[in-house]
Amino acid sequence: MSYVESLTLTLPELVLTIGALVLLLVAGWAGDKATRAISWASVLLLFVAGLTLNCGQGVAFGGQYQADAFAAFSKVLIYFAAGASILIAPRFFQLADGSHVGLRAEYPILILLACVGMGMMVSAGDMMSLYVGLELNSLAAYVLASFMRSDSRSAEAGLKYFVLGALASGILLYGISLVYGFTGTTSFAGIAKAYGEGMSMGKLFGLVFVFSGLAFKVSAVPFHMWTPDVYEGAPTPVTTFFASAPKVAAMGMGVRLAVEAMGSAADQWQQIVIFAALASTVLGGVAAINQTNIKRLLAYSSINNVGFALIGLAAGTKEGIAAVLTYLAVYVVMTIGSFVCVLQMRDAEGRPVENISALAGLSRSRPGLAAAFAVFMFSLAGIPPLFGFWPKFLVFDAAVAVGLLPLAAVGIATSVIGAFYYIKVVKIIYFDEPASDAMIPASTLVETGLMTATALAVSPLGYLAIPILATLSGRAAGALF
């Protein structure tokens, strides 16, 4: 394939990459007051990349990148959460502990350069590409972390995910230097063949690690201590990006390495997802009870739901990995709408409130953001006829249908444990005695406009998607086998 065709299949990085770099350049010549124009052109070049998604599907530029139906619907998933992240930002930067700091120019950039790592990562072919393509994404999300520079928790949360982060970089470049050492190859169709031959101790050594450092970016247990302090220590929509586009690709990033690198090593992989899942599912069910911070619980409440997504890669099937796309769709649209929703918390001064107990008696006094919460709450626990029963539902049916019913089990069980933190979020809404500190209305049309479009989106309007979603799941899928 010649260059000009493997620039062609990577128009969507393309696009994003020069269009952040032009972007950066008037950043630094407009400064901050050109921050409104930059956020909505950071948004059309999400969009642009978006449309290129349909200028064909190939390998490029010798197997290190993949474009097909997979990735394709991974980056769909990216932009739009990507997207709402930057809209969803200034007017929290502006109120931000009582005072206007203003939203920086550099914001909507970073989530672009983000973007383009991302992207690197669901399509990559080769250990080398998802590397540079994890490490872009990694060192744009440090930063934001850290972007209220004002703010010790926002440093705090910055410093913790930097030195974590730098960490499970290096357990997966060293099984990846494992995997490369006993393959001899760092493309995913070679290793698939080494592994196919045999397995020796060494190549089982690289995979083990190699996992491990997937399992840091998804957030799954054991590597999940960093999601709680970060999520709770970094700016609100900050934390809405992170538990929702990273968890795409990261997520999109390990089925394909799975499926079309490791495929055959099946029996060896799949025990470690099983392991990862059922300790997610139970630490993401049980450790949220007694939060009382809301950004800690929808921490924990990633955690969880990573785990219900693990168990479809679990399965291993066609079907599997169908069910663990249409998860991470409707779980991005469900994170993205509880985010928008604690954006709403602010006190009488307007600052940001982060307490649960802050939610006391708000039906009463704005039964909207009341009702919008309650959806969330019910959709992310998986209580029909909400449109969160739908993926649960599909990831167990695929676990089952492989014969790992002990494993549905047990995600059933927890997510009725699960079940009960959300329900109390509800509990306090609609039945506790109002907060002394009644919160003010605060809401732009943009933010109303998600959290009204993404409640309706998980609502039991959410199953007329269900043919849609199952054939371009499916298709997906089907991609990668």
Given for the second form:
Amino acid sequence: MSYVESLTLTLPELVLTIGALVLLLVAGWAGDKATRAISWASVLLLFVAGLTLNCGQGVAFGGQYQADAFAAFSKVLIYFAAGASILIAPRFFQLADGSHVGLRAEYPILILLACVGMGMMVSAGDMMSLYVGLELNSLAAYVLASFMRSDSRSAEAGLKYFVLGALASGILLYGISLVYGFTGTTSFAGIAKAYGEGMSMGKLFGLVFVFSGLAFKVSAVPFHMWTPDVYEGAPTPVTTFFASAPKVAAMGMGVRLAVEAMGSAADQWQQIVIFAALASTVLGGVAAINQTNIKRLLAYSSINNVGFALIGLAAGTKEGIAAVLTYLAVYVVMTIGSFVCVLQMRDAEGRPVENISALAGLSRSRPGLAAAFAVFMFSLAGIPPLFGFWPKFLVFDAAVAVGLLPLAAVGIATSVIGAFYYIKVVKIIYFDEPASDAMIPASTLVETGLMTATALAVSPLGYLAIPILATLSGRAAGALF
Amino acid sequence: MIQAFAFYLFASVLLASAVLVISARNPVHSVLWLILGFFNAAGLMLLAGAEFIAMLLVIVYVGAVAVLFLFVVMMLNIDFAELRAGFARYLPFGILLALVLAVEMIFAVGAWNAGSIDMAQRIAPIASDVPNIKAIGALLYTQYLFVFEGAGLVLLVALIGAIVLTHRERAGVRPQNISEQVKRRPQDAVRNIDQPVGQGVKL
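The block above covers the form predicted alone; next, return the form predicted in complex with the partner chain.
Expanding to the full complex; the earlier chain stays at the top.
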């Protein structure tokens, strides 16, 4: 295969990389005055990169990169989430530190480069491109977490994320080196062939380490400890980004690795995935109950949701993978919506507040925001008329179809436990007496639009999208089998 | 004959400089001995036919790491006498570490003698007629070009990150503005006056 063909297949990454480099030069030349223009240009670039996903399918660079329906599906979600996190950032940074410095131009550029890394992760056909993509994404994420460097919580979040992320990368890399040592190849096709020839102790150890590293990146229990601290400390737009795009990328990468490279060892990794799924749903459901900080609550909610998505992977069938993809699509929309709502929480001077108690009486001061908040909470809880119910139903259905009845039963039970804290937030919004410090309306047109669109998407109207979503996710999952 | 001579030369100088690294009293001398050690190790690698690793040793270790050590040793005011003070106190722990290392070495040699584990079966054969620099270069810029460029982006992100997190504008600095200096004309800066005798200069 010639370079030109390979480059055509990697066009989305190419567009983002070159665009990011050009914008970096613009930022260097024009300084922070150009941040607004650079933000919009980045969103435009993400849109263009999304359009180029249509450019063809195939394997590029000797198997290092795969452009298929699965990668395209994940990348659409990633680009959407990244674009939303860029759009909601300027206003937050302007109000957050009180100095009114505003957003620095590196924020959208780092997100673009992280998107290149995430694109490499979901279309990896080789352990090497997988790892390099993961590092590119993680390194940008460490910087983004401590982006508000004058804020000690943000700096702490960045440092914590960096240390634990480096540890997880080490675990993953150790697993990859074991897999390479015992199979003699890093390409997914070669690994699949070697695992098909039977299991040995070395291959098994490699598999366990690789899955542990992946579990860290999707923040599944028992590798979830960093999540609440990092989500709480990082600036809210960055938290929005963390909770959406890298989750999709890491999940997509894990699914591809599990099915394409280690598909024949399914009964080995299934145990790991089932344990992680159960533990995540239980811990995410129980530990969130006592939280008073809304970002911590949403962090536990994301752990809980990752657990549900892992149930689909545990099924290991084509339907299961399609359910995981549907779950991720709906989860991204719900998460972005709820974080945009969190962004609206400001005290009388416009500084962000994160206490759940500050939401009291929101239904009287800002009924529209309160309704949107309620829609997202009910949807995250998976309560039927809302669209959040549908992907949960799909993953349980896939699990039951392969006989994982106990797993599905525990999942349903924990989703009932989880419903408690989501509904508690709704109760505070609608039935508690208003707090003394009223929130000021500070939403911009972009934020209101984003909130309305995502709220409509997860409302019962979302059920209209089921046929399209089912076709797309089915085709994406079919690309792996 | 010449190979054997070169091997013994490099090996003996390497061992000697390694001993001197840990026994030199002056830390700057230690780093200089370390650099000599790296050079001799590079020579040994050349003899073994691994010219790429030999170059890496010289460029990366001598050129970057050792010079960095030298800077650290000379810039930071480290009291080495104080560092050595706990030698007797930490001796048992040091001996324990040395024992662990010795046992590991014995195991490694034993495992090596017992024959390799079942790893090497699928590894691609090494073409003996291609120099290894050429082989690595060909792989890096063909098959692994994508990953190579990705690694470049990782470094770029690290660079941006370091600047984002540490760079701050300081007020009250007076940087040199070259274009302003060049644009300055003689008639703005120089004044010809006819100075009468016995009077002060008016500025």
